[in-house]
Each structure stands twice: as structure tokens, then as C-alpha cells.
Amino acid sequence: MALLDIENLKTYYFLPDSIVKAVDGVSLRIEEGEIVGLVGESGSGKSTLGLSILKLVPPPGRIVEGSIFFKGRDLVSLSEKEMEKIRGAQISMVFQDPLTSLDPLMRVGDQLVETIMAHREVSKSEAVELAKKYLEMVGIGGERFYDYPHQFSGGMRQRSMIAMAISTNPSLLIADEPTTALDVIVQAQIMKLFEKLRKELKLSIILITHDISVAMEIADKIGVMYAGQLVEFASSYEIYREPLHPYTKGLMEAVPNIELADMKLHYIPGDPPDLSNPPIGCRFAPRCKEKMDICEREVPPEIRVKDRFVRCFLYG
């Protein structure tokens, strides 16, 4: 049994004069101590995807249809008051700007605190010496415990989210964009440290990210989102050896080679669509350089290609 498995889901936001197809039909499964990275333009529907998975959609959205089963549970038949009993125990979120996920008036270690006396069974000074374990186990010293968030530079504040999240042992943890407005040594650092909690903790990782090499650096699987669908899953090497997907294909094109001195930076053309409105058939096709006729006429399947999928014509 998978620990996460997401079947046919759809979360929409309903606005005044029209519905917002946020993440629409989605499935997905993730293994025990596995690493997914789940990439894409903004505005694809990632972020409202590993909210969905926590049932944290913020109004005017919502669950419509489809099942997330974690360990065997269906968190979209659970009620609020079950939903909190998994929130931050079972599954945690790191969320895209630590500084405003972190109280500015607390120290950070009272936050860790804090969140670990809510989850677990402990008294305050066990709590207290959780919290500098912790801090230590992401590459922060334990003297830091005292510091408040301003003293943190903008890596250190992102390692102390994600102390937070380890803190009260969940199965998954998502990480939403963990290594925006970081500079490429600290993302580097961001995602050894990921590394190295999935082998200690035996950690499952769903890492967010408009970034594919960033991802491809240690997801296990990546899965390609465009337009609040999923039109392409596979094993990061297979994505990295031969990309199916046009749309995949030119996310790849677009990773700059810092070793060729006269590479052409590559991009792909047009804009993504209007979730309100969306085109009729492939939501790629108006952008799309390997279009056929039925691509604007007819919605692509899910189309099975060994162990991985691609919602494309071209492999039907």
C-alpha cells in the first residue's frame, strides 16, 4: 500500500463570475521514503495541490471530488477535528517565505517548542532539548535556540521551518518552493539537508518547485504539472534521459548549461491558459510545437508508457 495515494482530484476556486479549475483530475502515488518533485510554471497548480493534501485550501476553494488516501485513510471523507490530528503529526508543509510563516515576536526555539508540545507527549524541558536536537539535526547550532527570526539570515530561517516541520516525526513532508529567493549555494545545502532527513527519518518528500533541475537533484520521481493537471510522471532519470511530454521536453530546454559558453537560453512561447476558461482538448496545444489536429479538439488520456504516464496524443 502506498503511503499517499491521490485518485482523480479536483479542487476548484469559486469566484463571483467564474470557476477556477486550480488542480483538476489529479492522481498521484507516493512510496514510503520516497522523494517526488512536483514541477511547473507558476499558476499550475502545485502549491493548491500539497494544500489540498492537508485540506487547507483557503476560501473560495475547495475539494470537489476525487480521494487522497494517506496509510489507508481517505483525509477527504475526514472531519476537521480528525484533519488536525494529522496537520503537523503525521504530514507537515513547509511553506514558500519562511519569514512570514515565523512569528517575528517569539524565538525561534520557543516556536519549535511550541509546535512540539502540541503534537507529542513531552514535558517543557524535554520539549526545550527536542527543540536544540532538532535545530542541530538541520545545520543549526543549539545556541541558536535564544535567537529571534530577524537574527536569522534567509537560509537559517528556512532550516528552522523545516526543524519545525521534522520536529513532531511525520511520514510525509511537503515542501512547498523551499528554496525560493535562496542563492544556489544555499539551495544546494536546502536540498542535501532533504537528503539526508529522508535516509535518517525514513522521510516521504513531495518537493514543490518551478525549478526541474532543482528537483531532479534528489526526487526519486518527478511529476510534471501544467494548467491544475498532471501531464507527466516519471522516474527522475527517465524524465532526465527522454522526456515525453512536449511541455516536459521544454522545461528541460530551458535549463541553462553553465559549460557551454555560447548556449542559446531556450524558452517556451505564449502564455499559460486562463484556469477559468480553459482551452478546449490539450490545455498545452495553443503552445505546443508537436501539435496535431485532434489536439485542439479532444482531451488526451493518461497514457501508460511502461511505469510511467504522459497525457499526450502523441503517444496514443
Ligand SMILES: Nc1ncnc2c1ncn2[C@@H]1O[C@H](COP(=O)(O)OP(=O)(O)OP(=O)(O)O)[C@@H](O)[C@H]1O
Second form
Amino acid sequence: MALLDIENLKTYYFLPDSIVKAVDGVSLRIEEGEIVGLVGESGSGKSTLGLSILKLVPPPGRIVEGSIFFKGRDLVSLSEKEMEKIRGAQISMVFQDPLTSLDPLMRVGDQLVETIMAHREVSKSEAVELAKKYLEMVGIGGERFYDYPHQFSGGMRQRSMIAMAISTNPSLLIADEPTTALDVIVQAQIMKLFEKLRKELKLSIILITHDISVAMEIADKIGVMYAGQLVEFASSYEIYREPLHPYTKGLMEAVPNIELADMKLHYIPGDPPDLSNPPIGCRFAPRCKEKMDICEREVPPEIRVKDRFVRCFLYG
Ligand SMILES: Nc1ncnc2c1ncn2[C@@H]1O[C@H](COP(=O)(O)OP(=O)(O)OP(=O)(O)O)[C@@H](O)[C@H]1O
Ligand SMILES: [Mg+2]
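Let's see the other form, the form predicted together with this ligand, since the form predicted alone is already up.
Following is the full complex, with the preceding chain placed first.
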């Protein structure tokens, strides 16, 4: 049984005069201890998918269809009360900007202790010990326990958010653009930290990023989102060796390669569609270099190619 098994998930935002189909029929599986990178342009629905798993989609958004099986239970059908037991305790999330999630008036250590005590049956002194242990696990010395968030660098704040997220001992961590605000060196350190945590804690991680090269470095598998849909899902190695979907190919060509003399910056011309009124056929067709007649008329199905899949008429 997969740890997480999402089937045909649809999450829409109901605006006064339109419906934004932010996640529109996504199916995705994650095994225990696996890191899955979720990549795609801004507005493709990555955060909405992450929030859907925790059932934290803000109104006017809501899940309209599909299922999210986590350890065999469908989260979509759970009540808010039951979800509260799963959130944090079993599935945690790390957000892009740690300052919005850390309380500036509270010492970092105390925030950790509070989180631990809310989710685990431990005494105050045990919680303090655990808090120090988790700070050390993410590379922050236990002596920084008494610091306030403003005394931390950006990278340390992000590390303390990660410490907070794992301190409840979850099985799944959803990290939404956890390093976008950080420089590349700190970014690489945080990615190393995720790898370490996966190994030490058998943690499964969904890493949301717009940067496919970051995802490829640490993810076992990569899901490529385009306009609310998953257009390709495969191992990082297969994506690297042979991307199938024309959109994935475009993303890969856009990765700068300093070893090549050709330093031309590649990009994918055009813009993603309006999600309240997407094209009838393939959503990528208007920007696709390999477009055929059928692409503008019919919706491509998910085509299995060995143990990966691609949503494109070029295959199958
Ligand atoms: N609260 C909201 N109300 C209305 N529409 C929303 C809301 N949040 C997101 N959307 C819309 O849903 C679509 C998907 O947005 P989402 O934030 O999930 O994309 P994303 O892939 O995470 O983008 P980014 O890379 O910029 O974070 C977009 O069209 C966005 O405008
Ligand atoms: Mg986002």
C-alpha cells in the first residue's frame, strides 16, 4: 500500500463570476520514505495540491472530487476534527516564508516545545529535550534554543521551521518552495538536510518547487504540473535521461548548463492558460512545438509508458 494515493483530485476556487480549476484531475502515489518533487510554473496548482492534502485550501477554494488515501484512509471524507489529529502529527507542511509561520515574540525553543506538547504525550522537560534534539538534527546547536527568530539568519529560520515540522514525528512532510527565498548555498544545505531526514526518520517528502533542477537533485520521482494537471510522472533519472512531455522537455532545456559553451537562455514561449477557461483539448497545446490536430480537439489521457506516465498524444 502506498503511503499516499491521490486519485483524480479536483480542487476549485469559486470566484463570484468564474471557477478557477486549480487542481483538475490529479492522480499521484507516494511510497514510504520517498521524495517526490512537484514542479511547474507559477500558478500551475502546486500549492493548491499541497494544501488539499492537508485539507487547508482557503475559501473560496474546496475539494470537489477525488480521493486522497493516506495510510489507507480517505482524507477527503474525514471530518475537520479527524483531520486535526492528522495535521502536524502525521502530515506536516513547511511554507516558503518562515517569518509568516514563526512567532517573532516567542523564543524559537519555546515554539518548538509548544508544538511538541500539542502533538505528543510528553512532559515539559521531555519536550525541551526533544526540542533540542530536533534543533540539532537540523543543524542548529541546542544552545540557540533561547534565541528569538530575529536572531536567526534566513537559513536558520527555515531550518527551525523544518525542526518544527518534524518534531511531531510525521510520516509525510510537504515542503512548499522551502528554499526560494534563500541563496543557492543555503538552498543546497537545506536539500542535504531533507535527504538526511528521509534516511534517519524514514520520512516521505513532497518537495514543491518551480525549479526542476533542484527537484532532480534529491527527488526519487518527479511530477510535472501544468495548468492544474499532472502532465508527467517518472523517476528523476528517467526525466533526466528522456523527458517525454513537450512541456517537461521545455523545462529541462530551460535549465542553465554551465558546462556547455552554448549559454543561450532557453524558455518556453507563451503563457499558461486562464484556469477558469482552459483550452478544450490539451492545455499545453497552444505553446507546444509538437502539437498535432487532435491536441486541440481532445483531452489527452494519462498514458502509461512502463512505470511512468505522460499525458500526451505523442505516446500510446
Ligand atoms: N485563494 C485563492 N483564491 C482564488 N484563486 C486562487 C487562490 N489561491 C490560488 N488561486 C489560483 O489557483 C491557481 C493555482 O494557484 P497555486 O497557488 O496553487 O499555484 P502554484 O503552482 O503554487 O504557483 P506558485 O509557483 O506561484 O506558488 C492560480 O490560478 C491561482 O491564481
Ligand atoms: Mg505555490
